[in-house]
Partner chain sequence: MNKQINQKAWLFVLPVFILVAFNALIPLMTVVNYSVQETFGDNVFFWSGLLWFQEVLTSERFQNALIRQLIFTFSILAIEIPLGVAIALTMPRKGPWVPVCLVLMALPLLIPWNVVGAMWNIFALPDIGLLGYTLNALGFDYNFTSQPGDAWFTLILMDVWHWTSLVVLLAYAGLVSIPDAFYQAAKIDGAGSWAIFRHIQLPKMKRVLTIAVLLRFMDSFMIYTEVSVLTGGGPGNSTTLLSIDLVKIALGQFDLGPAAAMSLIYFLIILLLSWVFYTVMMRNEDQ
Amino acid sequence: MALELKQIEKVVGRDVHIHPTDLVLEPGSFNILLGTTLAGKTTLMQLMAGLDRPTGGSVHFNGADVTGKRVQDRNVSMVYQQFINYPNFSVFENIASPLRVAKLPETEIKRRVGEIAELLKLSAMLDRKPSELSGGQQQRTAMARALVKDSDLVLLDEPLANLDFKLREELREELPKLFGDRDCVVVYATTEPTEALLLGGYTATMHEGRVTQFGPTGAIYRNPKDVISARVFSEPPINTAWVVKEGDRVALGNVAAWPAPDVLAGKPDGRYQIGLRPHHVLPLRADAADVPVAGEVLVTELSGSESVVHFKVGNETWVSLAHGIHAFDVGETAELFADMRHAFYFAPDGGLLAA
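In the form predicted together with the partner chain, give the structure of the chain above, and only that chain.
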């Protein structure tokens, strides 16, 4: 049961919330919408669900146009960032509520609620009210309600954002398993690149109301289509800079220079953009080919096992992410080593230059 968006568009007043977008989501697939707040993830989900009407384009389900169809007639479920449950219903009644609306027989309701509660570890608290549950349990109840009704489309809008770290890890592991053997289309919105990578499946990177790239999560991470997609899909943010190619050398201002890579061979001299992930900029030289980059240290963040150093390179702020503790004083000029063989090279218009 594929979900297909054709040139879908949402304009409110003068604000374009979603630029015309095409997207095909396959049945049984786990799809991630990755982007910062206001990138349009929630709007796109609401258009998919039918909670909001597009101002242009159409939504198709299994080939049928469902653009004008009301959400209650579509067999959709949605889980929100806030824990949405009926406050005066028990957990059992909360999970059962979509089945009650569908007027299923009592025995069938009992069986299905029992099954899903087992799966989401809620069996022991079926008699409780949502207000008597922890945040994680409340969100699991909301998920159980979304899963119990065998929807064709399950939308999860940053479901883990309001949970604490430990619970987030736990549920994140469980999630893809929960959907493993279902043939519904799952869409999961998140602001965190790491979460997208851990969840796997397919990812659509979103930026200012556009889907900038869509494909298998790992492939998208390894091969960003353009600077924007690369920026969206990097945490800490990818380091970018304008460089100038002259003959067989590439220079980053007067900070650094290195031999032009294969992707630039045959390209005209001039300005290009590079993108280099933080873990390819290290405080220690790992390889003779590494390019030294010197800059003023702005911030250092030391966790138990990792160091994150923000420093100034030309006009840009770069970030280095390294294992171990590397302490720098703020304000000192540090020399870091960039592994330019892992750099992405982008044309002046932002498109990735392929080898």
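Provide the structure of the form predicted alone, given the form predicted together with the partner chain shown above.
What comes next is one chain alone, with no partners or other molecules.
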């Protein structure tokens, strides 16, 4: 039961919320929409669910055009970051409500509610009302109600944002397993690249209402097809800068220079863009091939296990992310070391260069 979007778009007045988008999500797949706030993730999910009508294009499920079909007539579950529960129902009845609408036998309802309550650590709270729960417990109840239903399409819009750290970690591991044997399409929206990597599956990077890339999550992280996708899939933000290739050398202004990599072999001399993730820019030289990069320190962030340094590189602000404590003074000129073997090289139009 694949979900297919064909040139789907959403325009409100003069504002384009979703640009024409083609996307195919296969049955049994766990799919992630990754992008910053206002990238279009929630709007795209609402179009998938039928909660909003597109201004162009069509939505197909299992080969049938469902664009005009009411959400009530679709087998869809959706969980938002803001939890919604029935205040007069117990936790048990909140979770069981979609199963009662489907007229399932009481024994089956008890079994399903019990299983999902155990997963979401709600078993001891089934007799309580939502008003007697913490915010995190209420969110887990809303999640359980959506997950207990055997839906064809499950949409999860930043569902773990209000949960405590330990439970978020547990659910990130358990959610893909929960759907592993279900023949449904799961779509999970997040602003966090790390969360996308932990969940796995497939990821669609989104930027300003566009899907910039879609594919296996790890493959997109390792091989972003353009500089926009690389920026979406990096936290802290990926370091970018314009460089100049001249012969067999690459120079970043008067800040640094290094041998041209194989990916630039045969490419004409001129300007290119590089991208280098912060964990490849370190306060200490790890290898003789690391390139010294000096710049004015703008911000330092020290935790018990990591050091983050924001510093000026030419006209750009770069970030270094390193294990351990490395103290710098704001305003000083610091020398850090960039492992350019891990740099992405992009053409002037932003597309990734391949060797």
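Just so we're on the same page, rigid core means the largest C-alpha set that superposes within 1.5 Å between forms. Numbering follows the first chain given and starts at 1. No experiment lies behind these values; they were computed from the predicted model shown.
- Relative to the superposed core, R100 undergoes a Cα shift of 2 Å or more between the two forms.
- Shown in the overlay between the two forms, fitted on the rigid core, is a CA shift at R222 smaller than 2 Å.
- Note on conformational change between the two forms: two rigid parts, with the smaller rotated by 12° relative to the larger (from C-alpha fits).
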